[in-house]
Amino acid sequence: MELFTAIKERRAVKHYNPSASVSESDFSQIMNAVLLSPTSYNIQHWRFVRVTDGIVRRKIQEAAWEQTQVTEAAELIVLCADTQAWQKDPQRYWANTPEDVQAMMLPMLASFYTGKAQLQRDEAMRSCGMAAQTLMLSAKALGYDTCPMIGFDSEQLAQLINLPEGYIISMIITLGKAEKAANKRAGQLPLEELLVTNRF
């Protein structure tokens, strides 16, 4: 699907034909795909829970407040960021640079990060939102249809998930096949509102 169709027709999908699957191959190219989303520094601070476990799926939609696509949907996942990976064998992030680039940007990521706890979780969620539209976007490229949640009891998914410490959960991303397509769109604000040029 061309790109711009794509960004068009994607659209948060409620309900799902449980019995449409989505190929390990398909689910592996969406997935490589949303590994080439950008992150700060590029720490790469996504996680993804990928929950096929039906027990595990139904205790979910318990937290999600009973939404039925937590279960109806193909594939359940959890995006999660580590706030802590900047600090975490952090020379990983350039491995396939020069030494001198190395040298320079490891201590500039040291000095952005260190001692600044909210600016480690505002990137980490940044970081988890462009991963989401990159991995929407590439579902509905093979014709898969995905919704963002944030519906849930964090403290309970969490727990269902067995959150490791210094983590932090982003959204639930369902993925599958669309059993009854969006509502129409509720309320576009025109262009003209939202963009600014220079300043406000």
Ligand SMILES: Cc1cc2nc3c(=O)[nH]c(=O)nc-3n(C[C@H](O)[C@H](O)[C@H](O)COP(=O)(O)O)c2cc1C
The other form holds:
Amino acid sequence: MELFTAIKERRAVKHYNPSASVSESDFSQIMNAVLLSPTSYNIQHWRFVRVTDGIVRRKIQEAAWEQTQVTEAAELIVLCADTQAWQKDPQRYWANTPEDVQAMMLPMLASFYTGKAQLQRDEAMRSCGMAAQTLMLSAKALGYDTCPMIGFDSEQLAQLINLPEGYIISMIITLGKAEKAANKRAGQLPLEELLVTNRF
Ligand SMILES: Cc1cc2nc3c(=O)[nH]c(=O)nc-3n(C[C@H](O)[C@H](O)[C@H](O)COP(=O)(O)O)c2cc1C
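Switch from the form predicted on its own, shown above, to the form predicted in complex with the ligand and output its structure.
Below is the entire complex, every chain and molecule, led by the chain shown above.
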């Protein structure tokens, strides 16, 4: 599917065909596309939890105000990030670059993130947002539907997926085939209201 068609056709789909699956090759193609999304300093701190266990899915649904797409969709992916990835063996983020580049990047990275908890968290959310859009557009391009979701109790979900210390959850995304198309777009604001030239 052409990119602009995928952008127009991607919608937050709430009702899925419970018997439709996502082939392993499509799932892998989507997730490998996700990994090409950009991250600051290329730290790739996103971590993805693919929830295949039906019992856990049901518990996540309970933690997500019983939203039906959580169990109806073929796949459920929790987008998380390791806020401390910037200090975990960081040279591998530039493994293909010359040594002098690595020597320059390492201290830059450390001084950028050290002691800045809010920035570490913001960065995680930014990166997961990038990953989410790649996931949803790649899925659409292959004929699947998705729904990004924040309607859940984060602490309950963290327990259910055994979220490690220092990690945060950004959102969950359902992936599958629509049973019922999304409603008409709720109301798009005009570009003139949203695009400012040079300054507010
Ligand atoms: C971060 C985020 C969280 C969302 N959380 C939920 C959710 O919990 N449940 C839901 O049904 N839709 C959720 N949505 C879907 C939005 O309602 C939807 O994207 C928006 O209304 C625009 O519709 P569209 O995506 O079909 O264009 C979420 C969307 C985003 C981006």
